[in-house]
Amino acid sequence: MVAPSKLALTGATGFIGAALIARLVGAGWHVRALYRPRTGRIPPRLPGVEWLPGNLEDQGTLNALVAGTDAVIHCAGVVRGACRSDFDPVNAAGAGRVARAAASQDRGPRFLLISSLAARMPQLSHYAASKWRGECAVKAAAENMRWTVLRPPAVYGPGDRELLPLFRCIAKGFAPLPAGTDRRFSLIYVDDLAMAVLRWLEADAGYGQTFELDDGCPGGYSWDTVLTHAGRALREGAVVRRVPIPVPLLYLVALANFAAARLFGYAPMLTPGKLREIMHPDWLCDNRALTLATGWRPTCGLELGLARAYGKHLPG
């Protein structure tokens, strides 16, 4: 087991990054965290955290970020966008730059890329392809470095904004979902993901491997099982009504959203590519390889995770 020391973290101000900082500092790690400066942004003062202003385009800043560290965790990512150029600067090129900065150090730190399960199917969307290209960039840059890739499925928990609209609807008793959706998928609670990172650091193992991970539910979830668990956690067992949305209508909305995003210059969430991801029939994970390498096991199932994340205090 490796004694805690200093590590570098990107994406520290995001949903997953905040959970990582809490776990890492709690375990005794000193975290040097990159943040993008902007007007009015003042990163929180946290014991054990050194904030470094900069961005993923500045190789000099990245060299300073990783200097003298024992491990580097690249967590920064873009999830909203209309085209390849919206995703690649962070998800692909950014990952490669951070990996090159780490690989250039005399005492090469270990490198962990937090990717996405979507990278398994890069043909589905610009986002999925950018995550796959990011993995390739890390592997190319880190030929002589101890690297590992984690591919989590959909992550939920306190601070999540991507799944929050769905859980708000569920808390009110209904769930707008694609019609005929009987696909299966995995999920993971954000703190379980953070614990997986901590176990990877402690085990000092799993190098040169790509791991998928989830909450350990056998066979994953269907939307019906999600609604059952969510009804217990968020509505004291009351039934959640599924509101089926015709898939052709969803594609029309996605196309309109895509066109509006190009016209008005905003980063959309629902696009044809994102809908292809949603409609893909198999997003199941298997934890066995990661457990064998690090000893990590998930502890938080969906019902408990939803109660912890949202409970009766779900924003309206």
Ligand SMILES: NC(=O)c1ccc[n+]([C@@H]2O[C@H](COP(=O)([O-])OP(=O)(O)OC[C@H]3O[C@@H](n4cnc5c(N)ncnc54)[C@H](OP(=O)(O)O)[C@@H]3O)[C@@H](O)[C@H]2O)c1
Second form
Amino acid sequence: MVAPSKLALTGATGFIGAALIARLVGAGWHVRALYRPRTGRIPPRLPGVEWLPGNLEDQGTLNALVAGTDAVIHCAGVVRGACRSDFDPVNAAGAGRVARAAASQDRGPRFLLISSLAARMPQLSHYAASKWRGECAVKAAAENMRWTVLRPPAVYGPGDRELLPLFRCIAKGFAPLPAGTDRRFSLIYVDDLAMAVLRWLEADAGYGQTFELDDGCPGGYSWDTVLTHAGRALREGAVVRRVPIPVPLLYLVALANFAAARLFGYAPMLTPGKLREIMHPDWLCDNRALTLATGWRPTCGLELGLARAYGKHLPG
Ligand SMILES: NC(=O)c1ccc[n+]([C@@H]2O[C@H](COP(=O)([O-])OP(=O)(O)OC[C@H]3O[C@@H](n4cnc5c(N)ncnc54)[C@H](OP(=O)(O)O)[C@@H]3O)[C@@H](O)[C@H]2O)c1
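Next, give the form predicted in complex with this ligand, keeping in mind that what was shown is the form predicted on its own.
Then the entire complex follows, led off by the chain already shown.
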């Protein structure tokens, strides 16, 4: 097992990055973390964490970020947007820049890219395509660098903003969901993802590979099973009513949101591309390859994860 030393982390100020920092520092790693300075932002003082101001556009900052580290974890990304130009500069070009910085080091650090299961289907959305391009950019930059790609499915837990609105509705007893046949998908609790990263660091294995990972729920989830688990965790088992929204109506809302986002310049979540991702029938993962390579196993199913993340009080 590899002893903890120094690593570089991007995306540390985000939802998944916060869980990563907690696990990495807890295991004794010294973390050099990139953050984007903005008015009023003071990164938290944490023992074992050295904050470096900058962004993914600045190759000089990225070289300083990775200098002298044993591993680089690239987690920064854009998850909301309307157009290719909202995603690619960070998810594709940014990933390539961090990888080039790492690959140019004399004592090349190992490189872990937090990609997305969406990269499996790049034709579905600008987000999915950007994550796939990010993977390609890392591989193209790698030369002799030892790289690994992790493709998580939808991640939930404390600090998440994307699934939280749905869990809030469920806690109130209803769930607005696309009408029609059910899809199957995987989920993962954010701390299980952080543990997978830690196991990868410790195992020093799995290079040149792309791994999918989930919470180990056999056959994944349908919306009905999500409602059952979430109802138990958030409503003490009381019934959650499914409110079916016709898919054409959802597309209209997504189109309107897309147009409004371009007009008013905000980063939308529900767009036609996001809806195509949601409607895709199969987002199931298989943990076996990652478990074989690193020994990691998930420990937290949906019911337990929701109870851990929110208890009985969802953030307002
Ligand atoms: N959440 C999920 O369900 C999920 C599922 C699969 C994969 N992922 C992937 O996991 C990664 C993290 O997602 P998240 O949910 O934690 O997103 P998040 O909460 O929005 O965090 C994104 C992070 O990336 C940073 N970032 C964005 N643009 C940057 C730039 N130009 N320069 C430097 N840093 C930049 C953000 O910094 P600021 O704080 O300054 O904005 C933030 O730290 C992403 O790559 C995403 O694609 C997420």
